[in-house]
Structure formats: C-alpha cells, structure tokens
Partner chain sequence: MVGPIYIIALALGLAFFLGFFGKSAKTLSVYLMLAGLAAMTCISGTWLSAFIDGSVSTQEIYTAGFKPPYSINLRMGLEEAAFTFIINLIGLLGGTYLFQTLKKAGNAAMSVFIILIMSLNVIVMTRDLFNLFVFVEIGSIATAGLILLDKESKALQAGLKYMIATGVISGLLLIGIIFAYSFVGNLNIDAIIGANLAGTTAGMVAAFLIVVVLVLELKPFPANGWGLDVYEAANPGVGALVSAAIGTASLFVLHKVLPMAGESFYPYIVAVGVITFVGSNLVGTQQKNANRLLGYSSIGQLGLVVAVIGLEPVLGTSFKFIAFALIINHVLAKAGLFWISGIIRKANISEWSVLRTKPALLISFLIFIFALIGFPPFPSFFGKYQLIMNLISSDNIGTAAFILIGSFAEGIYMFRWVGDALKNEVAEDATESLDCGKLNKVLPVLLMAVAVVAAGYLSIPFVDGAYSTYFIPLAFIMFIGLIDSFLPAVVKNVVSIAGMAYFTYVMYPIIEGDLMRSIFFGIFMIGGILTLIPGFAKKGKREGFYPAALLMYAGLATIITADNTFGFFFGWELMTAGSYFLIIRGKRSKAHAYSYMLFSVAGAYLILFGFGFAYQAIGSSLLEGLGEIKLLPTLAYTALAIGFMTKTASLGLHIWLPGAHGEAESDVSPMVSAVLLKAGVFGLMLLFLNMGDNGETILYVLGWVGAFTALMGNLSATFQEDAKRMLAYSSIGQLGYILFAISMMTTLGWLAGFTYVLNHFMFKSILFMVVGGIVVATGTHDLYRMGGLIKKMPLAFIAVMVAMITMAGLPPLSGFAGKWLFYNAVILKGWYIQGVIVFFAGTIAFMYAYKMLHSIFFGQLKDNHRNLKELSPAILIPAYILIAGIMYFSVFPQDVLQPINELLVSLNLGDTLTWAADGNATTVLSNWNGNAVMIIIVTTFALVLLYTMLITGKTKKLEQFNIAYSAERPFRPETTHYSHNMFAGLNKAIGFLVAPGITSFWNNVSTMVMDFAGMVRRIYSGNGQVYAGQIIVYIIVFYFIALGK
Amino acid sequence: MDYSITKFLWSLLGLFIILNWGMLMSSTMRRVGARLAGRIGVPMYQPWIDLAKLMALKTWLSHGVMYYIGPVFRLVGGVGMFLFMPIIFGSEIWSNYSFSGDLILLLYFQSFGMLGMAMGASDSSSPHASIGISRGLAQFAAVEVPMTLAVIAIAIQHQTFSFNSIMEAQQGGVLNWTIFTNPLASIAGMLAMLGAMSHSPFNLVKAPNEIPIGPPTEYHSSFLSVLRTNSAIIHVVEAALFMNLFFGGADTWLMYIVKTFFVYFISVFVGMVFPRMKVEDSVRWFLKWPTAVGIIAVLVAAYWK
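Can you show the structure of this one chain in the form predicted in complex with the partner chain?
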C-alpha cells in the first residue's frame, strides 16, 4: 500500500483533469441538447464561469450542521469513487487508490455520497428536497437490480471483481470487450446506467417542473459550487465505470476521454428522446426489461459456458 505524497499528488492531478473534463463534457452536452432544440446553447466555458461565480459567493446562511456537511458527503462520495477506481489500465501512477477494494467497494460507495447528501438536504426542512430524495432512492433501488445482475454476470464470466482483471480480460481488440463477449450483461448494465446517470427519462430526482431541482433545492452559492464540482466528477466517473466494465477500459488518457464521452453521450441522447417517467413507472420499467435481460445474462454466464 502506498500512502506517499507522490501518489497523492498524482491522484490529485487525475482528479483535476477529470473535473475539467466533466465540465467540458457537460457544456458540450448542453450545446448538443440546445442544437436539437433549435437553440444555440451556452458557450463551452459556461460551467467554469458558473463554478467560479458560485465559489466566489460567500454564504452565511445554513440550516444546520447536517445541511452544511451534506455537500461534503456528496463530494467525498464522488472523489472516493474516483479514488477507488483505476483511471488508466496498466498504469501504476494512474491507478489511484484502487488497491483498497474493487468493484464491490465502488458499487457500495456510490451510496455514501447519496445518503450524506440526502441527510443534508433533509436538514433544510424543505419538502421538495425529501420528495426528490424519496423518488431517487426508489429509483436507485430498482436500478440496482439490473446493475447487480450485470455485475454478477461479468464476475461469473471473468471470475473476478477486480477492475484490473476485468479490463485485462477485454484487451486485445474490440471484439474482446464485454459488450461483445457478454452482450446481454452489457445491455442490462447500460440500461441500468441510464437510471444511474439520472438523465431524462429517469431524472425525476430533480424534476425541475414539479419539485424545483429536488434535493439541492435549498443549496446556494458556495454549497452549490461543491455540488456542481461533484456532479462534474461523478458523471465522468460513472461513465468510466461502465467503460471499464463493458468497453474495455482505457489504456491512454485519449481513450479515456473518447470512451467516457461516448458512454455519457448515450445517456444524454436517450434523455433527449424520451420524456420523464413517473416513479412507479420507472421502478416497474427497471424491474421488467433490464432485469429480465440481466437474469438471462446471469443464467447464460453461469450455465452456458
């Protein structure tokens, strides 16, 4: 185990890159969305401006201790996910702190930020926050079913939960990617991703029309900047997770950027096409088709070798 300062600084650099890539990616997607809607959209640097503005706005209003700590939890969740997953396959310096655990750790650490944020938002006493959270949790539970099935199918296929081993198994050509070697698991996993990314049609957590932006509803200025920072990071990290599982991982930063963009684009693209679902509908949906595919994937992986 390596707790050295060099390691720390490399990881910090990686985090910085990913943060900026995340912001760039989000402005790109906003522009794509705007073009689809016939608008021009924001300038590419808009996220940086927003972030700088929010950071600069000092706040002196807080609803309580948990309210204060909520964004911290959220950001720790995002950063932690980043830290527990290797960035570049085969690279020691870009392996982060992935030695402390593997896919399972990551799956559960996802929830760390969520729960902290949920508590923080709840502390604001705004019913909008808790409505959003309750919807989010319900959907999350449903999304986890195909997700878990996909993960299990992959674990059976590769007999490992380790990111490195999963990526290793996918090296040596596009056809070795899980999406081709285990298409059913990949379909289940990618459908789950749509839910995990919380874009339309599964964006009922923030549902801007009915419960103005949900959990973060009471967060403003610098608190919001922390949340924005996190969302930039987490979008990339989530995309990277699916990239590592299904698309062979990345052995260079270029591949990393291309593949995460592609994975992220899928979710945004679907979001452009489909309108938002109600909670019960999205829960049912995830427990129906993606789950069915996932079960078949697991059975195929287990018994049809």
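Having gone through the form predicted in complex with the partner chain, I am curious about the other one (the form predicted alone); can you provide its structure?
Below you will find a single chain and nothing else.
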C-alpha cells in the first residue's frame, strides 16, 4: 500500500481513539464533579448518546453563511492540532504529520477554532453574540501571551521548534522533563493551560450560570454535534500538547492515556475549587502573573548558560 495512504489510515485510527478517549474522559470528569456535589452524575456512555441524538436532529433556523461554517472551523482547529502533533514518541506510525517546526503550526491551529467561532457568532441573529465574542477573544489573547512566552523559553532551551526534538530531550528519566529542567516556563505554560482548557474560573464564553450560555444555546442539532466532537478531541489534544512540552511525552498508549488524564484533571480540579472570574479579572490575571513568569523564563533561557 502507498505510504501516504497508510499514513492517512493510521492517523484516522488515531483520531478515532482520541475522540472516544476524549468523550470517556469528559463523562468521567462530569461524574467526579457530580460526586463532589453529592449527586450520582451521568452514565459513562452519555456523551455517545448525546452525540448520536444531536446528529439525528435537524434545524429550521436560517442564519448567515459564516454561522454554519463556524463549527467546521472549530473542528478543523482541533483535528489540525492532532494531525501535526506526534502521538507516541519514537513510533513512526503514530508520529502523524509532525515535522521540524510543527510547534509553531500548532500554536496557529490553537487559535484557528476560536477565530472561526467568533466569525460564526458574528453572523448569528443573537443579541448576545457580541458578548461571547468579546469574552472569548479577550481571554484568548490574554492566554496566548504567557503560552507563547513559555514555548519561546522551551525553544531557546532546546534550540528547536520541533515536538519530536523537545520530547527526545526529555527522555532518560523524570528529572529530564521540562517541568524540572525549566520550571519557570512550565509554570507559565501550565497557568496558561487553565485558560486554554476553558474550565472554571475561566469559562467566560459559555458562562453556564447565566441565561445566554454561548455556543450550546445558539448551535443545536448537527451543528452542536460538530462542536461536541471537537470538544472531545481538543481536550485530549491540548492535554497532549502540554504533556509533550512539560511532562516528557508518551512512548506507549497507556502512558499517553495516563498523562493526558492527569493534565486534564488539573484544569478540572481547579475549576471545581474556584468560582468563575469576571472578564476583566481573568484578562488582568493572565497578563499579570503568568506573563511575568513567562518573561523571566525567556530571559533565564536566553542568558543563563
């Protein structure tokens, strides 16, 4: 079989695994949150039922073209991050389409979905769309500052923007992980992760305690199923992004599942402990402490030899 077709089929299989792991992880976290609140929670299989139900529904609402393309942009952002990020270190079949400099491309894909949803919301008829756009883009811009600084510090440390090279530099033991060799960049990156995962206290776009709760209200039927599919994928992929950068990556599927669960649980745990911030407080927080740590990390990486 042609190499390109084989590569595509392995990537497709990996995407299928990631999608199902993301939905399982989502239902697990929902049950954890429910137990902490004294409830039983949803069945473990609930995300699959919701996805099938939404795909079977139709909508009679009519909006602008970008309203319908928005969820597609969102899904492309998550799938694009998956396709250009190595899954298992040292494995040719699970390396996806990673290449030298793939880390820069992944940062672009990370913003792709948010910008697509902003354009989709701007073409809806909801009077609350502008609120969601301003909230989402303001926080996203604030999150990207410490995240980019952390990535620059790591790139300076390892002299590369290649995920495989950064993962390779972290092999040989836990003490070689970036969280130990570059703690300042790790702190800035992990604090930025809390905003990237969009859990409380930084879930400003959905704002689940308010009447207009963002995309889940405006999008429904098959459009919401696309967003739910992306949500399952993006949570695993973003957890894998931080795992590869700070926790040594994974050399087996078991290690991949364990580490992504741990990274994802950090954001969920913080969300269960802290209430949601206001928009201005969230933006101010990211541009203050995580950014300050990120700047110091870059200076230390550049001048500390």
